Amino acid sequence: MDATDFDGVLVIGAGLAGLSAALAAAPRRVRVLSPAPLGEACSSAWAQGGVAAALAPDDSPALHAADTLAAGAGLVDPDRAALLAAEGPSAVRRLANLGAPFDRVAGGGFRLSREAAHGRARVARVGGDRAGAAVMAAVIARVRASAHIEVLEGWSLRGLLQDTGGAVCGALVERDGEVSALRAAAVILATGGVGGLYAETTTPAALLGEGLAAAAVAGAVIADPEFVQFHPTALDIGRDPAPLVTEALRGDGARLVNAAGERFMAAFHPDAELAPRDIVARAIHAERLAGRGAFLDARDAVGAHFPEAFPTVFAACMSAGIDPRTAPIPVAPACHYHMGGILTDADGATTLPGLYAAGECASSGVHGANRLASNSLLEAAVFGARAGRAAARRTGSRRPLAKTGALPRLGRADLRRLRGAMSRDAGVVRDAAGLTRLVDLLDALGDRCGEAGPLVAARLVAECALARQESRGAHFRADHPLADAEARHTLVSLEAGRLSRKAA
C-alpha cells in the first residue's frame, strides 16, 4: 500500500488529550484524526465532575499528590503525581482562558468542589455537571481557529505504520470503508478508553480500546490493564450507555440508601458517601446482589435547586420519569474509565520510537490501581499538552515501510457477546473462574475474526486479571480478597498473538 507522507504530528482522537497535544505542538504542523465530528463520541465531552488541581488557599499541590497517590493503592508513580498536581492549577487557568466558563465565587476565584477520596475542595466545575462539555467547546474553538492545526472528521484508526526498524511512523486509517496509509514524522494516541467493552458502561459505547490494541499489535509495551474502574452511580434505566449521575452529588451531600431509605456505606468505609470509587462501587453491587437496590437520595442536599445545581442529570433522571426532586435516583456501577493503558514517559513518549500516547488510552503513572475522582480531565490537559510538545520535535523516519496491515473488524453480535462476558466476568467483583471463561470465549473469538481491536484490548484486560491473584484499588477478586504486601505492576507486550511479561 502506498503512503501518502506528511512531514508533522499526527493525533490519532480528538478529546482534551488530543486536543490539547495538537495545540501545544505548535508552530508544527499538526493533523487531528476524528471518527466522528468534534466533540462527539469522547468521554472528555461527557465528563461531569470538573477539573481537580489545588487551587484553594488552604490547598496545595503537595496535598493534591498525596490523595492521588492514596488513591491509586500502592501503583501511582510518585514523582508524576507530584508533575501532575504541580501543574494542575496552570492547566486549570490555561482552559479558562481558552473561554472554559468554569464556576465563579465573588472576587473572581474558582468555585471548588470536593468529591470522594480528596481532603479538600479542590474540583473546578461548570454549571454544576456540565464541566466537560463546556471545556471542549471552548478547546475546539481554539483547535479549529489555529492555522497549524487540519482536523480530519470522520477517520478512523485501523493499525500503525513501521519502518524496518521497528519505529512507529504513521497510521492506517479508514474513511467509508477505504483504507488509507498516512506517514507522519510523529504519532500520537489519544483514542480514549475500553468502555465499549463493557454492557453497562457511561463512556460512548464506540470507544472500544482500539488505539491501546493497535499500539500492543505493534509491540509496544502495556501497563497495569487489569485495573478498569467503575463508577458507582451509574443512572439504572436501563440505557446503552448508562447516563452518569456525577460524583460532585455526593460531595454536596446526597446520601446512598437501598430501597427501605436505609443508608448503607458506613458499613463499608468511615468516609461513607465520599469513600473512594473502588468501595463505593463495590457496596452498592453488594446491595443490589441481596435485592435491596440502591438509590441516591438528593432530596434534602440538593431538592428544589436540582434543575439548575445538576441540570445534566436532572434532564437524564426526568426523561427516565424520575424527579430527583421529590425521588431517590436508582443507582449501579458502570464501566468509567481505564486507569491501564499503553506504557509513557512523562512526556507521553512509548516504549515504540515515533509513538506517543496521551489520555485515558496512555498508561502516565498518576492513576494507579483507581484513579482519584476529577484527576482525568486534569491528565488529559496535562499529558496531553506534554506529548504534543515531545512529538513536535521528532524527526521523521526515512527507513522503507515494513509490511504491515490493518486489524480486522469485529461484528455486530460478536462484540454483543463480548460485552455481555466482559461485564459479567470482567466486572466489579471478578474471581478465577469467571475470568477463565472470559479468556475461552476470547480465544473462540480470536479462533475466528483475528486480532480484531476490541479483542485484544479485552485480552489485556482479562489475562492480566486472571494473573493478578490479589485484591487492589478497582481490582477486586473474591477468590483472592486481600492485597499482597507488595504492590507491583503489570507490564505485558504481545508477541506472536500471546501477551509476554515484562520486568516491572
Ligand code: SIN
The other form holds:
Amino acid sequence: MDATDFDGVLVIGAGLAGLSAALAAAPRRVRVLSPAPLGEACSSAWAQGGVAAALAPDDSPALHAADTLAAGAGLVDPDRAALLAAEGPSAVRRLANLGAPFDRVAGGGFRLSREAAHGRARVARVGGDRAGAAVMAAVIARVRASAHIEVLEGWSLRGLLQDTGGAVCGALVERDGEVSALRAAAVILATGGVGGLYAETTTPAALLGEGLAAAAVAGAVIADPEFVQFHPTALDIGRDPAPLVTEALRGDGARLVNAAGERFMAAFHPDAELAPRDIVARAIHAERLAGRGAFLDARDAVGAHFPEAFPTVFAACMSAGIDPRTAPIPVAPACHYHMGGILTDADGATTLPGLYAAGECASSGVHGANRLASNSLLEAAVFGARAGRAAARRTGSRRPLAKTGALPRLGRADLRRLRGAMSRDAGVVRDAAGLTRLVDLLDALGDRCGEAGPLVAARLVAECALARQESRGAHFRADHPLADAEARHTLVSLEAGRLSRKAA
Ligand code: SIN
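Write the structure block of the form predicted in complex with the ligand for the protein whose form predicted alone appears above.
Now the full complex is given, and it begins with the chain already shown.
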C-alpha cells in the first residue's frame, strides 16, 4: 500500500487531550483525525464534574498532589502527580482564556466544588454539570480557527505504520470502508478509553480501546491495564450508554439509599457518600446484588434547584420519566475510565520512537489504581499539551515502511458477547473463575476473528486482572480481597500475539 506523506504531527482522536496536543504543537502542521464530528463520540464532552486544580487560597498543588497519590492506592508516580498539580491552575486559566465559561464567584474567582477524596473544594465547574461540553466547545472553536491544524472528520484508526527500524511513522486510517496509509513525522494517540468494551458504560460506546490495541500490536509497553474505574452512579434506566449522574450531586449533599429509603454508605466507609469512588461503586454493587436496589436521593440537598443546578442530569432523568426533585434516582455502577494504558513519559513519549499518547488511552502515571475525581480533564489538558509540544520537535523517519496490515474488525454479535462478558467477569468485583472464563472467550473469539482491536484491548484488561492476585484501588478480587504489602505496576507488551511481562 502506498503511503501519503505528511511532514507534520498526526493526532488520532479529538477529545480534550488530542485537541490540546494539536493546539500546543503550533506552529508545526497538525492533522487531527476524528471518527465523528468534533465534540461527538468523545468522553471529554460528556464530563460533568469539572476540572480539578489548586485554585483556592487555602489550597496548594502539594495538597492536590497528595490527594491524587492517596486515591491512586500506591501506584501514582509522585513526580507526575506533582507536575499535574503544579500545572493545574494555569491549565484551567488557559481553558478559561479560550472561552470556557467556568462558574465564578463575586469578584471573578473560580467557584470551586468539593468532590469525593479531595481534601479541599478544588473542582472548577461550568453551569453545574456542563464542564465537559463547555470546555470542549471553547477548545473546538480555537482548533477550527487555527491555521496550523487540519481537521479530518469521519476517519478511524486501523493500525500504526512502522519503518524498518521499528519507529512509528504514521497510521492506517479508514473512512467509508476504505483504508489508507498516512505517513507523518510523529503520531499522537488520543483515542480515549475502553468504555465500549463493557455492556454498562458512561462513555460513548464507540470507545473500544482501538488506540491501546494498535500501540500494543506495534510493540509499545502497556502499563496497569487491569485498572478500570467504575462510576458508582450511572442512571439505571437500561440505556446504552448509561447517562452519568455526577458525583458533584453527592458533593452537594445528595444521599445514597436503598429501595426501603435506608442510607447504607456509613457501613462501608466513614466518609459515607464521599468515600473514594471504588468503595462507593462496590457498596452500590453489593446493595443491588442483595436485591435492595440503590438510589441517589437529591430531594433535600438539591430539590427545586435541580434543573438549573444540574441541567444535564435533570434532562436525562426526565427523559426516563424520573423527576429528581420529587423522586430518588435509580443508580448502578458502570465503566467510566481506564487508568491503565500506553506507558508514557512526562512528555507523552511512549516506548516506541515516533509514537506519543495522551489522555485516557495513555498511562501518564497520575492515576495509579484509582483516578481522583475531576483529574481526567486536567490530565488531558496538561499532558495533551506536553505531548503536542514534544511531538512537534520530532523529525520524521526517512526509512522505508515495514510490512503492515490493518487490525481486523470485530462483528456486532461478537462485540455484544464481549461486552456482556466484560461487565460480568472484569467488572466491579472480579475473581479467578470469571476472569478465566473471559480469557477463554477471548481465545475463542480471537481464533475466529483474528486479533481485532477490541479483543486485544479486552485481553490486556482480562489477563492482567487475572494475574493481579490482590485487591487495589478499582481492581477488586473477591478471591484476593486484601492489598499486597508492596504496590507493583503491571508492565506488559505483546509478543507474537501473547502478553509478555516487563520488569516494573
Ligand atoms: C462526575 O462528574 O461524577 C465524573 C467526574 C469524573 O469522572 O472525574
